[in-house]
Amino acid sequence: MTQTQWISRVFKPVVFLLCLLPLGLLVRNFLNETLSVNPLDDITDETGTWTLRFLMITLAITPLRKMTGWNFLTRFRRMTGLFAFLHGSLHFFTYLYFDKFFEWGEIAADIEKRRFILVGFTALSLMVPLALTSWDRMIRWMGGKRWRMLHRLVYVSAICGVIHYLWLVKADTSRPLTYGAILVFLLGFRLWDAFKPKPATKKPLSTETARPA
């Protein structure tokens, strides 16, 4: 098989199953009643944490590709991004249904009063247009330049996600600060790559200059 066939038939299904594994384990533990005495907190924590992890994995693909030359990694970026959106949606749905029972007035007041909820909601809202435009047909319809500009919102979403986590915790901030450090590195690499001096390309000799004197 060619490399493209290996990626489509072998690697992609394996990566998909690995991405699905955290959610599968969470569902299994919920059904088997092996979560803690407060399963709602477990579900909220797990889905929120994996939202951040998948965002970091998605943002890490480009630096890793440029450092290693493994261009095939870009084929998994859409998948990991959609899994980030899936877990973020489940994280927010857990809050809407299990915590607030779709009491929209109370939800609106809560979002206004508790800043970590507002910034978390902002992070998820920014991911919605990214998920809706992640398909090849949308890229062709929008045009590559406009599509790339839109999908830079993932940087803002990731920043909001880290801030949401940092403002949420009340004592030990080591985990959100770790995600923050990872995000700073990933965004810093992009800035460095964008502004680093580009190697000069040699211009081909013209007919006149190539001709012996």
Given for the second form:
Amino acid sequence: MTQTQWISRVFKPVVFLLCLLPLGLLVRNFLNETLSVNPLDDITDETGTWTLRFLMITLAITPLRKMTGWNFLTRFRRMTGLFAFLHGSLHFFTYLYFDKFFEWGEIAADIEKRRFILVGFTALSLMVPLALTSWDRMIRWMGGKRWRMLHRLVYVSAICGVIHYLWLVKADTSRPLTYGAILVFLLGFRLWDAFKPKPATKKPLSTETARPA
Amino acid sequence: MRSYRIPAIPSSEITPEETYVNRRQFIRAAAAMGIGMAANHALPSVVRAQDRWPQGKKGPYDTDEKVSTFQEITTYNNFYEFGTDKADPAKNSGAFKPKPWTVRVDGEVKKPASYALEDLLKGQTIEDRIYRFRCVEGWSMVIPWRGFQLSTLIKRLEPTSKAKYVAFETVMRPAEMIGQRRPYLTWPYVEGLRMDEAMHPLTLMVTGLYGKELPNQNGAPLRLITPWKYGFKGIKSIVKIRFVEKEPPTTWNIAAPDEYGFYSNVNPDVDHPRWSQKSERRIGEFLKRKTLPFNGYADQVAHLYAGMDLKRNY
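What would you give as the form predicted together with its partner chain, now that the form predicted on its own is on the page?
Then the entire complex follows, led off by the chain already shown.
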């Protein structure tokens, strides 16, 4: 098998199954009754936390690729991004159902009134266009450059997600701040990468031509 | 004509109990997951009958609502001294030593003194009280506390006429309470009540629950319970009782003054700035209940706050 075949036939299915693991464990623990005595809150917390984790994993791929030169990593980026969207959607659904029982008036008032809900809602909304344009045909149709531009929205989504977490905790901010620190590093790397001085390997053409034959 | 005979059911047709119980559990679980929409099912929490406190109103202050299980009460609560997750108190309080225990009584009181807990309890009528418990986070339980009325203790301690408030303090033991090693709240935890609140017959000094000694995670060996207030007013593992003239500082008010007031009476009309207080999830239930003013104790306590603007004095 070629490297491409290895990735699409072996690694991708394996990574896909690994990504399903947290959700599988959550469902298993729910059915086994090994969650807390307030399982609905646990489901909300877990799906929210995994949304952030998948966002961080997705955002870590580019820095990791640049540091190691493992270009194949990019091929997993859309998958982990979609898993972030899946968990974010489930998280939102648990809020709509278990917390608000689809009382839309209440929900609208909540989103307007409570800044942590508004910022969380923003984070998820920003992922919608990214999920909708996540398949190959869309990339071709949009063109790679425009597609990449659009998908930078994920930076804003992740920032909103961390703020959502920070604003909802009661007193202990250590966990949201940890995600914040990771995000600052991942986004900071991109800034540094974009503005770093061009590497010296590209020697000016003149020295090349001036070399004696 | 032959009369109809009820056919014998072959034993192979009888569903074993294990299977049908599992099936019911599964259906309940499925309902909760949103597959079934007929919603007001109790959530899965299979409880053996002997684990359940005998139902029913015995005293005038008891509620006859369904009592939460011992497991619910002792595995899911906030006690930040042992960590900030609701499973942490049960997990991290094993090494805590509630014996021996001394309580310091001072301030505006005739005989300031330190009491061994046994001496403080001497002569107190210990009784069981089934109270509603409403957490400021929006969940609630029904708990059979064991303890005595704070009023009888206060009378014995003889506060002076200057005593307008009672201030309480939790023990400071970072070696046994891992939460106290990190400053997400100011330690030690402090709470307070106005004198008339402290003297109210509903106000309980708790030494046990479910007919047993108070577990470490629930505030052993001595805690406060004011059932018409949010749960965090019920300060745990008390080592100091001080009678004071001015409103004493309270820990959550120090942490976030716009979110937690001194009174912190349960009030569906005053939202927490970040979430609604209109409804609550009773642990074990799927649908939420409407939260009642003063947690359903308005008849007994509303007069304490007559003429006060409860939106300002939250």
